[in-house]
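This document starts with one chain, in the form predicted alone, laid out as structure tokens.
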Amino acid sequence: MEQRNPGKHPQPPRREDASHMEYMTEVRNFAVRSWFPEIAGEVGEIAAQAGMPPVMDARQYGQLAPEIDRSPAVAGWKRVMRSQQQLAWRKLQDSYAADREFWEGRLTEAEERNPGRLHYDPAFKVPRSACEDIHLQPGGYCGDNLAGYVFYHGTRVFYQGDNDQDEIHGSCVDAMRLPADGQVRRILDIGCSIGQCATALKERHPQAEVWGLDVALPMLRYAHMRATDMGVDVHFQQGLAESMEQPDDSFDAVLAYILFHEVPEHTFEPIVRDIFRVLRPGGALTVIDTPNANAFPAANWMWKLFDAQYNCEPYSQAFGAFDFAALLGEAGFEDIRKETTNTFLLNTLATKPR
């Protein structure tokens, strides 16, 4: 069973769970890193023949999918891709749920020794479209009271062993656009998950007031407990980044971490709007995603259609359509550029006028 105060990098509940991630980890690595390339390929011919476009929208991608889907490489690639997640969050779930009421016991034991640091309504609504099963997890980020410990294991194996001590998260943080001033006294991790990025911001920025904003109360439960075992001091809120209660021009600086191709498109405006209020005259945003408005050519299938048809991310395909910087501009935001990152993730800046 994981170690009492596990900190930063806890190990899941029993050894061979930590050897199921190890092998599941392996076999993600093989798909994405070795054979996605060529399924890449092939989608491409497959398109080129078509005379599609080198860069291609989702609905292109759709007209495409019968054909793309008669190749058996294609096939046997999303099958392995599919069965990897599905098994990796069972092993986890069902390890957990056997001593449950420990794990359980755990959260509500970091609750009395840090209290004041996780702020939620028991009468909070979870909006409906918050409840999907994000990425085949059983039961979604809100569903489980476990979610938090399952998600931290399971997303270990999504970044493919790149993450196993917060390194993605940090370089998120080091990426961040701060404001001109050099002030930085309150910052906000808004669809915080389970924290990482929060913490990482603290301990950079350890004179500032952190707090980390998410839907998912089972997350951020976790996320405090996670802080609490770490020794580090972030605020953790239920809530929604449409309709924040954070007031006006309180924020220095803004992170969104892969929040936007995990909530609705009739959402983008009002959460926009809502960190445009939040965020001080010269406060910085960073909104850290999936590429959009078709930034990146017919290789990248694999998130425009497969994720959304078969890894149950049922509003990536909007966000991937997107004019996300008109957005920000529209809101009033300036300077707003677009960075590359070394992974497939896309950086969009923006300042809010002094």
Ligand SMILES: C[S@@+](CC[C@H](N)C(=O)[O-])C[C@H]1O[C@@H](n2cnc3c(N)ncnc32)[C@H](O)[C@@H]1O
Second form
Amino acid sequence: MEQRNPGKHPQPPRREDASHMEYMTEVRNFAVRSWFPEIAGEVGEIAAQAGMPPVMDARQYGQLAPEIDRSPAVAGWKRVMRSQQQLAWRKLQDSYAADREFWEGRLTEAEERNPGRLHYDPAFKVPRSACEDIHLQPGGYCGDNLAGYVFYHGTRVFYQGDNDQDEIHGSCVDAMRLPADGQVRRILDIGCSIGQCATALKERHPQAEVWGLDVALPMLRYAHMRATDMGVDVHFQQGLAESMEQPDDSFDAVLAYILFHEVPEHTFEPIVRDIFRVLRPGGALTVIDTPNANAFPAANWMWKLFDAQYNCEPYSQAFGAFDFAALLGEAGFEDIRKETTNTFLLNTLATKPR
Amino acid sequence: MNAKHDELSREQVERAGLPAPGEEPHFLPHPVMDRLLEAVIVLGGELWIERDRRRALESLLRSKGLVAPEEIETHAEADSEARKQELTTLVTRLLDPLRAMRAGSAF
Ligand SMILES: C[S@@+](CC[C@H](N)C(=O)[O-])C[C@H]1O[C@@H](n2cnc3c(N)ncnc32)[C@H](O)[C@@H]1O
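Coords for the form predicted in complex with this ligand, given the form predicted alone:
Complete assembly follows, chain above in first position.
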């Protein structure tokens, strides 16, 4: 049998699932890399004919939207994007659920084999706002014990083969700001999901104690099993970024990779304040997320609004429109810098004064 | 700088643009078109799953010298229930998207 790249994770249950994910990756690749540029051209023409500037604000796009949505290409593209997500999740979830006991058993077995690294309180209450089916994953991050398995394979489609060895997570770790004094004893990864940045952090800073925090226990259990299988020593804790149990001044560096665009706007400020609290003086924060900007080309607006509404990213628009750097300043951070990346994401770096 | 809202009303505001749970939006002029396009995507997936498996199998059979490609052309499989069931499952999965059409979507 030809060897498919297993990456840092095991294959899905059956060859059939692997083939299906491979197919869905191609469907997404077609829609995103090959079809979307053509659609962007068409949408750009519609905008120009309507006398709109090449880069516009939300109100201007709102005026154009009805006409853009009447384009058969735009409509077909949205259908393909949404169906691709739904069909990929559904098949993965069905396959894992067919052997639920076995897969849950593997999580439990890792907890017995490597105790003291997964921290949670069975009485922890997950807020309703964290229960959306983000990206249409049925049950979201919190609703199914096997969500970590499903999330891993589903996001391989999203990363289109570019992240099978956690390359993207590795580059996040490389882009992090560290304290000027070079002291890195404890690092915190907030919204760590299945712990791909957390393990990359430990590999990069072997001397440091690395913690991954997330609201979703199914993600953390998978993260713990995966780190255990990799032989990488990381702590995972269930908790809320806006009210962490970690003591004051206890971390040298904090990372939040694509967390903020997935949390409600009213939590931005409490999260930033709690990060400030747990960082020690001189400690550094790195936020890697969708850009905070108010003006985009029409085609980008089309995609952004599609994601918000039809790919279940209910909070993403609020983060995009928010002056995040200003909030960091108000919370007491200094030396706040924005750095563009070679992806569509933006790095925001900040330091807690000494 | 951020107005304070109670969580429930805030969530309602943020959820406002999203389809209700269980409700499938349509993007094309008629919901049937959305369903048919999805059926085509499903079909492509089923097709690739089969091709991928068949390629693996034929290459194994050939490399072990067990079956020559011509034999596959002329082989008649015994009529089995399992085979019929597999076909029924295929058709169900392929055409299931059409079930999402509802009364309100009449021509
Ligand atoms: C897009 S994922 C982050 C991806 C991840 N950082 C990685 O390295 O791939 C967002 C994560 O944030 C978590 N999350 C959402 N709200 C949270 C909150 N208030 N506190 C902590 N984690 C939260 C979700 O459970 C989810 O796992």
